[in-house]
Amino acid sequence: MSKQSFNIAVLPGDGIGSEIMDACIKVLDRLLADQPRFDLRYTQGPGGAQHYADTGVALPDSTLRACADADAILFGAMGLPHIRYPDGTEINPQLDLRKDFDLYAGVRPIRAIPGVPSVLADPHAAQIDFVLVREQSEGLFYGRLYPELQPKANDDEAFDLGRISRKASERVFDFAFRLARQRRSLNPAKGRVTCVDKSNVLSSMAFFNKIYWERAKLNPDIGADHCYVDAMALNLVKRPWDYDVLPTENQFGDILSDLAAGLIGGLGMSPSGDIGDKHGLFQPSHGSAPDIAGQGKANPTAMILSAAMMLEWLGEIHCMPEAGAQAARLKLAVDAAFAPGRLHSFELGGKDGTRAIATAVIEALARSQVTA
């Protein structure tokens, strides 16, 4: 049987992006070295805030073409706080990629990793395992995505245009119900969707909520409930282990995903995937962290787990269970690397940086006897 080759567009970006990307690719090379079914070919593309400062373009056409032609996009981090557009906003090409490729579902898994301390003292914290699903095509980011529709600011006031549409809401809710069904097939305790909104105050959110319950009725095999976003912020601190799949509006998802990452050790442990019907982009939830760039302190775990999400997605859309098996193997290797008493990353007060963490995951893979 011939080996299938997937073309991966690699966008390291700014700050620590290149460091964590290098570590991730080394881990992927080791992961896939001993299986015959498929491999990954990488096409690296420039882009980001520094590229904008150097050339006046944040994301060149060549990079966009590479992304369009790729089977998946592996994204490091883009943006630097001291480099901004003329309107004062930061350089965020990832928002443009979401728009260009209609990556409407921002999937943010939040899972406790054994050996990584939680900020929660409750013993149930070890059971944290839920997924935020952020609607990424509209919401309060709509004016940023479609600036030609955005009301103009002046010296007295500024506006941000928000939008909630039936089409975008239905597809993200359907995505959430499918995900919950998939998670239940792996764990019978899962299989519940909780809509997060502010429907008690905002008419757009009341519309969002109405559409949610319409879609819930079409998925009667999956449990469904609802929570206001402010109450959810409280509940994620008090009892996050109670939740499974949480679809929400763009801005709410942006905020809650950072809070949720804090429960499992920080953004360095939090992967994400930006998923559309035809394209998938996978990146850590954190930013470019220029304050530690070049020091070897960056935690590559979120980048590595994002690559595992990429393999899962490739396996699903190409009907290749071997890719899903390698994704599972990679997640197990991360868990083994962080087993109690082993790794202690810099952001958690330890001394293990990029190289040490990647090496520990590679060693765990070498110990693994699981094959595709």
Given for the second form:
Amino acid sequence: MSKQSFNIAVLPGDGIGSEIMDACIKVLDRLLADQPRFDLRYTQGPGGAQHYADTGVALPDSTLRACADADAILFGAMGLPHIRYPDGTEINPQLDLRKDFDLYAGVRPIRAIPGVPSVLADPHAAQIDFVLVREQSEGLFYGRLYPELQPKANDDEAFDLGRISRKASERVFDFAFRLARQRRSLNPAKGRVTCVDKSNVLSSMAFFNKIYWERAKLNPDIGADHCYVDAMALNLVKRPWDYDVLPTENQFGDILSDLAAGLIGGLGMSPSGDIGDKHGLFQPSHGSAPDIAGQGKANPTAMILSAAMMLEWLGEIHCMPEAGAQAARLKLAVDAAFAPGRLHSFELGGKDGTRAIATAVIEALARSQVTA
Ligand code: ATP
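The structure above corresponds to the form predicted alone; please give the structure of the form predicted together with adenosine-5'-triphosphate next.
Everything in the complex follows now, all chains and molecules, and the chain you saw is the first one.
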């Protein structure tokens, strides 16, 4: 059987982006070295806040083309607080990529890794396993995505235009119900969707909620319920193990995903995928962490787990179970690397940084069986 190649656009970006990307590529090289079925070809693309400072452009056309032509995009982190556009906003090319490639579902799996201490003392914390699905094409980020529609600010007032549309809501809810069905096929205890909104106060959110229940009716095999975002912030601290798939509005998803990452060991443990109907971009949930950049302290796990999500997604859309099998093997290697007493990341007050964590994952891969 001939070996299939997937073309991956690699955008390391700013701050810790290049450190964690280097570590991730080393891990991927080790993972895929043992199997004959497929390989990854990387096309590196410059971009980010530093690139903007150097050239006046945050994402050059060559990088955009590489992303458009790629089978998937692997993204480190972009943005630096001291480099801004003339209006004072930060350089966030990831928002532009979401818009350009219509990456409407921000998928953020929150899974406790055995061996990584949780901030929650309750023993149920070991069972945390839910997925935030953040709607990313509109919501309260709409004015940032479409500045020409945004009411102009002046020195007395400023506005942010929010939008909830039927089309965007339907597709993200349908995505959430499909995901819940898929998760139930792997674990019969899963398969429930909880819409997170603020439908008791905001009319756009009442519309979001109405569409949610319309889509829930079309998916009667999946349990459906709903929670206000303020209550969800409390519940995610008190009993996060109760949840499965949580679709929500853009800004709520942005905020809750940082809170959720805190439950499982910090932003360095929390992967994500920005997924559309044609393209997928995979990046850690965190930003460029300039406070620790260049010091070897960054935890590359979120980046490595984002690469596992990429392999899972490639396997699904190309009907190649071998890619899914390698994703599963990579996740198991991460779990083995963090087995109790093995790694203690800087993020959690330990001494293990980028190199130690990547090496531990590579060693775990070397011990693991090749199943594909
Ligand atoms: P953005 O708004 O771009 O997502 P942010 O303002 O949320 O960024 P981050 O860059 O994500 O900020 O960093 C938040 C904190 O988490 C910082 O103290 C940073 O050092 C820490 N942090 C983020 N990522 C990692 C990582 N991979 N390893 C260790 N610490 C991290």
